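Presented below, as structure tokens, is a lone chain in the form predicted alone.
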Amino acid sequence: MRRWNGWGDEGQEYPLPETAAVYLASLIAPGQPIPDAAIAKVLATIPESRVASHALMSVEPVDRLQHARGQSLPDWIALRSGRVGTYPDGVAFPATSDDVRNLMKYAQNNDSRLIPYGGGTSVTGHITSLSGDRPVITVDLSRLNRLISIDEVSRTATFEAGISGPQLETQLKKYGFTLGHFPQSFEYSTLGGWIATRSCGQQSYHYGRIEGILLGACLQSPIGPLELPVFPASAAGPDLREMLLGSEGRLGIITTATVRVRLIPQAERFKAIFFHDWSSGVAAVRKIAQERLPVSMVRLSDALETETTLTLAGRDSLVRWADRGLRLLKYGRERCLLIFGVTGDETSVGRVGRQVASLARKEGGLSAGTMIGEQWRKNRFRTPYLRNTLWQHGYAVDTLETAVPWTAVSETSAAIKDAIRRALEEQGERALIMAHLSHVYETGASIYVTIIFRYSPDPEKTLYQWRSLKDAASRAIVASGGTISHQHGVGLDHLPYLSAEKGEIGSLLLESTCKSLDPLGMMNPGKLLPV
């Protein structure tokens, strides 16, 4: 069963090793763990929902409760603490785009908003729902997870938008095919809502950003359905696919979408390089996103992230030995760590292999085998259970990403971990911040940043806490050019700057295209635009 106030399934968990808490106790401070609101309490709080009944619909209370979050650090401190505050007054669940059109329907008679619900796996708030007088209806599209066809012949297959990664995956295995689309929320995450968000999968190095996967879609939006036809190319005019990509909910409801799909590869490998700092790393993932090595995937991580990596593996014994024997080679505490994967045939995975390493030792790198990189990738959507195990010694986690070019990547890691570090400074509280590269192109980088902090006692107090690093790493991000989102989307989370990067033209141009499929403002309200 699924946690209703944590992360993945309840049966999984990720232990912490002792070793490990008196690490974090040595950097952070002891953490001060508080009971969970027991969800017997949470559910007697409910309010009353406030739409009429309808065949699609539950107003239960614990349907409502377990779709009133997603996975944001402000979605955990209110459901750890009981204090959710809003909830949708239903939840429906279409399995057919026929009901999707009757929902909407519904919607506009009843002066009701709309909020889509893939996997509920956002860390920016996009499915939370806003107080006011209009009711609320959450829409979970779980029910919408069919493969419809499949062209075998071109690549391509259609799906209905609500099927999850796993899902998806399973589906075309059995004609030999692999959509290649791994965020680190794929075990619950959606395709629409990949498409809502902008998603970027751990190996879009090599399958694409889900952009260029998106071949042709159907939107059910207020004023009907818009559908995309697919093409191999098109000169027609603007791309409408774009509007799709990136919509948050705020234009309709994506309930098929058809992707571009790749033969299941014949070999994969995940292999480790050390640095002995942080740019000799950089250099190097610069040229290999520059030189075009075909790999598929790289993650350079910086010293602390290297460090603390290793230590919450748990394997003292191993974490020892290999510290004694990269110090013996000058490999020091600045030294980062790469994990690079590369996809394909047996032939063309080891001849990449080598000319990354190649390349590597040019910077200084000496390779690491493939136990490290291996050990990531069989724990690559495990790592998130983590969040559960530091909650419950005390510790909040969250995590922040932008996009620079090459010549910013240093400057703007550097300045992100610097405002964090005097936000939390000011309120007398330490942290772990660390940062990786986790996706690279020839123009630049993007920056992902993690933060572990004591969560108070106080809920507010954390909350807080959580507002005051996340504007200054927002403004840092700002200052230094940056995107406010790399792969996280907007949300409510990232709305406050969002007009710095579309300007007031690029602003107006969005607000127009919601109101002209949107025109009752009925679809997800405060995401993308202000209330």
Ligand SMILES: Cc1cc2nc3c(=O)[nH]c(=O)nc-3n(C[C@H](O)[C@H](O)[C@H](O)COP(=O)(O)OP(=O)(O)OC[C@H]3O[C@@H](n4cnc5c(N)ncnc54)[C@H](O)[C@@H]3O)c2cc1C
Second form
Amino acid sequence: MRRWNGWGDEGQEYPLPETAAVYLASLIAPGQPIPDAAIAKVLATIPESRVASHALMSVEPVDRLQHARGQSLPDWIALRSGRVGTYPDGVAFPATSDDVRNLMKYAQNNDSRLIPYGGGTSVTGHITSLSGDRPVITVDLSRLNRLISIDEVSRTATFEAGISGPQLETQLKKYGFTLGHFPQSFEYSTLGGWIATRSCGQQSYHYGRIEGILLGACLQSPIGPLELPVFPASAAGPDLREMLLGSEGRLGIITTATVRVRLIPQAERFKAIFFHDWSSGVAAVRKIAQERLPVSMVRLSDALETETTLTLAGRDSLVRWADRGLRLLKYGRERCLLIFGVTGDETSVGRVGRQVASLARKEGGLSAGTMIGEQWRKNRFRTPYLRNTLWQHGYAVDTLETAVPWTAVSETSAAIKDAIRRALEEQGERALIMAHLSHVYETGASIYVTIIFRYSPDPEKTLYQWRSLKDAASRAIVASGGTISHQHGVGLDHLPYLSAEKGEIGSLLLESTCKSLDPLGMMNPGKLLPV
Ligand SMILES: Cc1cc2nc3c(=O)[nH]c(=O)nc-3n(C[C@H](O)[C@H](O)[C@H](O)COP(=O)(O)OP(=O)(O)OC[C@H]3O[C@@H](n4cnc5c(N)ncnc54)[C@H](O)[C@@H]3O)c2cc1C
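Return one more block: the form predicted in complex with the ligand, after the form predicted alone shown previously.
Now the full complex is given, and it begins with the chain already shown.
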């Protein structure tokens, strides 16, 4: 069963090695765990629903609680403390596109608002219901989870948009295909959610971001269905798929989507390389991107993330042994770890692996074989479970990301970390702030920052600390000319910083598009746009 106030399945744990607990206490401070609110107590505080009954809708408190929040840190604070604040009045479970149309009519007739809900893995407040006079219905799309058709010759497949990552890959595997879209939230996030947030999978370098995968779709908008047909390419004016990508539930509900699929690769390998320092690592991954070496993923950790990754791995004697060896070879405190993946057939995987190693050597890189890379592969969807464990030890975790040109990568990364550090220091708190580059392009890279800090016994104080660090980091991103989000979307949390990126006319364009498809302002208000 899925946790109601944390990440993932209740049966899955990610224990923290003893040495890791000591490490965190030394870098931050000992955590001060406080008990979570009991679910029964939280359920008892949920206000009466304001919606009339509907065959497709539940008004049960437990359904309303389970759909009240996503996975952002403010969501966690709300759920763990039991101070959730707002709830949807009902949760609808449509099973067909007709059901979705039917719900739209119902919402129109009852002056209600609708929040499309895929897997609820948003980390920027996309699915929170806002307070207001109009009732709110969350539309859980998990029953729209079928493969509709597959064209094995053209290598395209059409799915219902509520299908989750594992369901989708299981369907494609029967035909020997894969989508290859693997965000870390893969276990729960959905095709519709990926489109609506412009998601980026861990192997996007090989398989493409979702915008390179989406071929066509059907959107049930408040004024009627919008069909986007599939073409290999088209010059027939602006591409309307771009309107759906990143639409965050504001234009309607995506009910079906056609995607490009690939043959399941014959071989795949993940390897590690150590660099003496950050700048040599950055130079190497830039060259990988600009020389277009066909890797499938790269992840270059800064020195602190490198150390933390090795410590959290928990294999103390092995890590100590490796540490000694690396130091002897002069890969000391500033060393940075690169994990890269190659996907293809046996010959190409071997060849590309050697090309990367040779390029890295020129930047002082030291190949470390497959063990660390294989560990990464094994834990790639398990790592989020560590967030539950850290919370139990008294630590809150948040992540944020941007993308900037190569000329600004190192400065921006330093500026964001510095801004967060200062924001928390002003409140007397120390934090572990580390970063990696996980998506590289010819012209620049994404920067992904992880922050671990002690949460306070007072949830309002933790929320205040989070607001301060988020604002400081977001301002640093804007000042550096970075995008406010490389992959997580806008939601509520990035909204204050969006206009710097879109400009006045761009924002007007977004608003008028929403108004034309949703004249009554029914769809997911307050996300992406202020109204
Ligand atoms: C542990 C963790 C790891 C993550 N890793 C990644 C990562 O590697 N890459 C990445 O890109 N993101 C990542 N995310 C963020 C998140 O998983 C993505 O934003 C994902 O695309 C959201 O999908 P979802 O189905 O859960 O959507 P939800 O969270 O349910 O919804 C997100 C938004 O999409 C809208 N929406 C959902 N379905 C539809 C639909 N069918 N029609 C219209 N609108 C819809 C919602 O209204 C909402 O505005 C991660 C999140 C977590 C918690």
